[in-house]
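The chain below stands alone, shown as C-alpha cells; this is the form predicted on its own.
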Amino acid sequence: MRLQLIDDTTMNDERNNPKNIGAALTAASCALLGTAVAAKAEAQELHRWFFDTALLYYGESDDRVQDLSATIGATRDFGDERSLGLTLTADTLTGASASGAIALDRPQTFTSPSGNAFYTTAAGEVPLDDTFLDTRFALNVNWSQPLGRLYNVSGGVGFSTEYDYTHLGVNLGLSRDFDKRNTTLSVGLAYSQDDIDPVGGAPLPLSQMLDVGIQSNKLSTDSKDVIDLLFGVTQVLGRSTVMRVNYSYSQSSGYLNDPYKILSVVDPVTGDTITRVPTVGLSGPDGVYLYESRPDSRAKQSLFSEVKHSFAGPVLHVSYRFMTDDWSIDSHTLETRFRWPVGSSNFIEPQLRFYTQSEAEFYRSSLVSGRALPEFASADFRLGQFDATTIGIKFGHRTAGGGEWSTRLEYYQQSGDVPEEQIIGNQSGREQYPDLSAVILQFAYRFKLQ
C-alpha cells in the first residue's frame, strides 16, 4: 500500500506501488557524482560512522492517508573513498483512499477489498476506501569504492515488505573524472522484482465488484519486473558553480493494475452509476463497478538537470525534470531551493516547487454502460491531468560536535480536472476530481561517531 499521490517527485500512492528503484539507481549512480570530492574533504575522519536519521509525517487533508515514517542510515568509512552504506526504514500508513468511483447524490455502498465485509460512503461525496491500512519495512545497503585513479564504482541490493508487496532489487553504478576532476560522467543500472499479493486476490481486470463473501474474479499474487537505466553527467563550471544533467530509461512489465481501484459504470444519459441489487442474503454493491484495467507494460523516459551556485555563502538550488512515457503521461517539474546561513551555525532553506501532468490514454472518470468496454481503463486520480505546488521552509542548525539537526516542513497542493468530454449529465454538477492538500513535517539529525 502506498500513499495517496502527490505528485511523482515526492511520495507515491499505489498500495501496488512501483517502488522507488530510482532512489536505489541514485544512490549507485547519481550519488557517485559527489563522491570523490566529500570522501577528500572527510580524509581526517576516517573510520568513522556516519549517522543519518528522520521521523517524517505526511497528512492529508479530510482524515485521508496519513504517514508516519522513521528512518536510519548509516555509513561506515573504510578509508581510501571506500564506503558501506545501511539505509532501514519502517513506515505506516492509515486513512482513506479515492476507490475510483464517481460522486452520487445518494449513498453508495461497495464490497471492501478483502471481499469479507462493505463500507458505505456518503451522499454528494467521492467514495474514499477507508479501510486503508498498512506497514511497510525497507532495508539498503550499498557500498562504493574507487577503480585505479579515476574510476569510482557502487553496488546494492534493497529488500522491503508489506502486507501486501515484496520488493527485491539490486543496483550497479560506475563513475568516470576527467578534466582534473571538473567533469564527471556516470552510468546507473538497477533491477527489481515485485510480488503483489493484494487483500482479497488480484481481481480480473474490468471484471465486476461481487457480493460479500463471493470471491470467483479474483487471482492470487501476481508479479512485476522493473528495469533502471541511468545516464549522468557533472560539470563544474565556475568556482562556485556545478550542474548536473541526468537521462533515465525505465522499463516496467508484469501486473501494473491497482488492485484496490475501480471504475463506476453509469447511465450514458444521467451519468449517474448503474444501480444493482445484491443477492437475497448477500450485502455487497448498490452500484456496478469494475475493477480497473492498465496495460502490462510501461516504458519512461526523463530528463533531469539542476544547477548550484554559491554566493560566497548562500547556496541556490534550481532543477527542472520533465518525464513521458507510452501511456501518453507527460510531467514537468521546477524546483528550487536557496539555502542562506543565519550565524556561523544556523541556515534556513526556502523551497518552492511546481508540478504538472497530462493523463493518460486510458484515464476515463466513468465507464458508459451499454457501450463496448475498453481494453484498458482506470479512474485513478494519479493519472489523470493535475497541477500541483509545494511550498516549504527548513531550518537546520549544525552542533560543536560535527553534527546538524534540522525541521522541515511543507505545505502540498493539487488540483485536477476530469475531461470535458467525459463529463455525462448530472455530474456535471457534482464534485468528480476533488483537491488535495497535505502537509509534511520532518525532523532530521545527522552525526558522527569515532
Second form
Amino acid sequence: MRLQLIDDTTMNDERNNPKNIGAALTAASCALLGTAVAAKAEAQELHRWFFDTALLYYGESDDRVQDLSATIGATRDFGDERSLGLTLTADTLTGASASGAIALDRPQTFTSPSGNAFYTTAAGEVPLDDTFLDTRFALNVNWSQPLGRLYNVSGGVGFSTEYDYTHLGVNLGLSRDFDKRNTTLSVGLAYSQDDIDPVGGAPLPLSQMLDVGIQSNKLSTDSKDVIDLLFGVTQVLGRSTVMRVNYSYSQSSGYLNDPYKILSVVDPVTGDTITRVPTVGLSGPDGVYLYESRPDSRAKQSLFSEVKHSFAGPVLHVSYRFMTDDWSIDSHTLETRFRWPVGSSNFIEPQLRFYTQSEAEFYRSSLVSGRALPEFASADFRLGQFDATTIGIKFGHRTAGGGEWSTRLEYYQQSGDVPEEQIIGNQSGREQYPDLSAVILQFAYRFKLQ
Amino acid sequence: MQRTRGALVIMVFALSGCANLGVEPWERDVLARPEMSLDSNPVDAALDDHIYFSKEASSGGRGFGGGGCGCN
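Having seen the form predicted on its own, could you give me the form predicted together with its partner chain?
Let's see the whole complex now, leading with the same chain.
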C-alpha cells in the first residue's frame, strides 16, 4: 500500500526513470524503517483537483454575432493515472446572422423565424436576420484509467441544451503504448443524438417563406444522429519532438438543414428577386424566398497531423488538417503556434491559422425562377467557397503557487466568392458574399487544489 | 515517373529514420514538460473548435467531430 502511494508520484512518462526508481527505493527503505512515509503520503494528497477556467468574448463586426462564453473544467486525480474530468460551459449569443438571401437595390422584408414578426433589410445590404438570440449550457463528463500496464481506456458523456437544440452524446476511447511508450495507437468511437426544435418550427425544405402568422409549411421538431470514428498514432520523434496523426470518419444522418436559412428566387435575366405581395391585411415577405434543403446524410473524413518541437525553451506547434466529405466540400487547415518563454514565469505565443474550403455541390447563391427546383440547395455562406485567416497572440504568466493565467487576443477574417457562373444580371454589381471579421478575446486561469 | 522516384526516395529515408525514432525513458525531460503535451490546452482547443464549427463547414480532426450545437 505504501509503495503504491509512492509509485503514484512518479508520473507515467517518468516511471522508468532511474532517478525515480532511486527515489522509490529510498522511500521504500524509509517505509521499512517506518520513517518519512507519512510525509510522503501527505504530499501525495496535494493537488488532487486541477481547474482550467476561461472567459471568452467573440464579436463580429457590423453588429453581427456576439458571444460571451464561460468554461470551467475540473479534473479530479484519483491516483494510478485514474482521473475524472468535468467541463461546464455557458454561452450567450446575440446579434445578426446572414440569412442566405441576396442583396438587392431595394429594401427587402422577411418574416422572422418565429413566424410572428417581420424584419427589413436596407437596399444594397446583404440580408441579416437580427432575431438571433440564444443561451447554451453544455456539460461533459469523462473518465480515464489504465487497463493493465500498456492500455488506457476512457469514456465520457456529453449533454448540451439551448433554446432550439438538445444534444446527448457518448464516447469511448482505447489506446495502447508500444516501444517504451514512444508510440501510442488509439481508437475512439462517439455517438450523439441531437434534437432540433426550431423557433417557429422546422420549415419544409424548399417551401416558400409565408406571411406573418401563417405556419402551414412548418413542422414541429426533428433530429439527427452522428457517429464518429477516430484512429490515431502518437509518435515520439526525438528528445524534443513529438507528433500525432489522426484519421477520422464522421457520419451524420437526419435533419441537417439550418432551419433559418433561405434562398432568393430570382429573375433569369435581371438576377433580381421575384417580387411578391403579402395577402391583404397581413405583413409578409415582399420577395419569393425558399427555405434551404440539404441531403439527410453527410459523411466526412479527415486526416489531421500535428508536430510539437522544443527549441531548448521555445516550443513550436504546427498542425494541418485535410477534410473531405460527400457534399463535395474539401478543406485545408494549417495552424501554427510558437510559445516563447519570457523570463522564468512568462511566455508569449503568436498564433496563426489559415483555412480554405470549396463549396458544397448544392451551394446556390440564388434559385432561378421558371427552372426546375434542384433536390438540394443552400445559400448558407458556410457551405460556400471561402478562405479564412486567424492571427493572434497569447500571453501567459505562471504564478508562484503553480497556477497559470493567460490572455489571448485573436482576429478572424473570412472572405469568400460566389462561383462566377451563379452570378446573374444585376447581381454582379452588388456585394454577393458577406465577408466576416471577428475579434476573439479570452482570459483563462488554471490552478490546482488539494 | 520522376515524382514517383522522388516519393520512393523520401519513403526510404523516412523508413530508415524510423529505426531511430523514440527516446529512452531517461531522455524524457523535455517531453515531460507540460507545454510539450499535445493536449496542453484543452480549454483553448475546445473553444476554438466551437467557434470554427459554427463558422466553417469542417470540424474535428484533433478529436471527435465536435457538434452538439445548433449553430451549424
